[in-house]
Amino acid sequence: MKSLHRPDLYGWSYFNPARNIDFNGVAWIRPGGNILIDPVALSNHDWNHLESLGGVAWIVLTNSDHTRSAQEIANQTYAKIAAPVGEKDNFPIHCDRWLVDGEEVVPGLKVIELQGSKTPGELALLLEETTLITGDLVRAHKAGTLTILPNEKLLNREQAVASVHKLAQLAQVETVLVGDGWSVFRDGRDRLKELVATL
């Protein structure tokens, strides 16, 4: 896995050749157990990598289109799953936990509950209030520029656009982690405020 701006976060990726960007994983590594977010398969050199920081405890999913390899990596490590609960009735795999608007994860990773994107209640986190993780409405396919969803992938536009709003009033945000695409590691707060003004 690669270090990412925190010494306590790392990432690795898997190459779509069909939409042309990364889909990329991420684990934050913490005393009370790692959490893993939307994670893709780990190669060899990852598991080891992975468990030499202490395995993992939970896997937060975004989104049932992010579920990716995450069952998988809890039959193998007994780590629990929790998703958002505007899936919970329909949801393609088991989960432990269903995770609302506003709530912790566990103390410093904070649920923000989005609308409009292409699955119900889709979820966003916000890491001690500077890094912000997204799953599938905000992406980036470009470095350094966020985009969102096309049009028609959207449940509903309006909501959509209101969820991102929201995003970019987080006054503290310094780091964008996509789960689509290019990652934004510094201005982030900017990089959300120019992808409002844009929609």
Second form
There are 2 protein chains.
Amino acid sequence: MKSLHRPDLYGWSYFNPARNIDFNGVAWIRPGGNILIDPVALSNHDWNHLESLGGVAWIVLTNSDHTRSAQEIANQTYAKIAAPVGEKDNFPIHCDRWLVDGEEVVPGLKVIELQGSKTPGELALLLEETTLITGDLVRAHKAGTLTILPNEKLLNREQAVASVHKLAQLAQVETVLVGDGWSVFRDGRDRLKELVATL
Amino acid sequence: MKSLHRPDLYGWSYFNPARNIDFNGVAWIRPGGNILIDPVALSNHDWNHLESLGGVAWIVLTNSDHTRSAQEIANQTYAKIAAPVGEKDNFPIHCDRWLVDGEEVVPGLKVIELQGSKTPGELALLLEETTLITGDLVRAHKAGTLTILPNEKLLNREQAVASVHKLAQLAQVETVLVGDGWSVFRDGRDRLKELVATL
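Having gone through the form predicted alone, I am curious about the other one (the form predicted in complex with a further copy of the same chain); can you provide its structure?
Expanding to the full complex; the earlier chain stays at the top.
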């Protein structure tokens, strides 16, 4: 796994040839048990790396289109899976916990529910106020510039735009780690405000 | 290949497990013949993608430690290879052209010779004043923050630092594409100035 912008955060990616972008997983290494977010497949090397950092306690999925390798990783570890409460009735894999807007997955990792995206109640996660982690709605196909899903993928564009506005109002976001495409590591709030201006 | 910050630039990467960073290649797609810089191995998918964009005319290598897949790509195409004149006498593969400080590889792609790095006269490239492409000296292991090679890798630290100062004085750099690690897509000049302040 690759070091991100903080020593306790790692990322790894799987190139998607259909879209010519990377799909990204995030690992937060923490004393109370490590957390993976939207994990793509781990190579043997990255698996060993993760094990050397303490394995995994929780897998958090932002939406049902990002289950990726979650089930396989959970099957091979004691990891539990958490997912959006908005998809409770139709989630494709077993989940141990349903996450609700405003709660914390663990201390420091806040749940933000988005509306109108590809799936009901897609989640974003805010790590210690400064690192925003997005699933599908906010993404980046062009490096250095955030975008959102195209209209035809949205359940409700007006709600989706309102949700992005909510993200852009977060006061201290420096980094935006996207599930799909190019993450932004500096001045994330400025990039979110630029995004809002295009919607 | 992945779209970078301009529609005529693409990047692709090869994860290096020894260092837990990506090694990156860059492709500039242009009417007069496409240019690859420090190309790592291309997957079949990326090879087809590159062919669909017009193949490759020139491969530019910033230093002899970044030959990577250049020879294989040249063997399978009509691509010619250009490399730093500072390594003319000892370059490990055949080169068709030796690049000199201040000249242009092709119009818009300027050669900058650095001193004191791991190899004599390592090159950086400046694309249309706004995109700086570095080989080994300037790199990023921590996302969002540029660094340089450790002292023990440098031929001459004083000269290397002076070369980085020269890069930080480039007036219009918005993007820094690094050969090793995390590229910076916005406010590149600020990141270079921050780097200089740490040296």
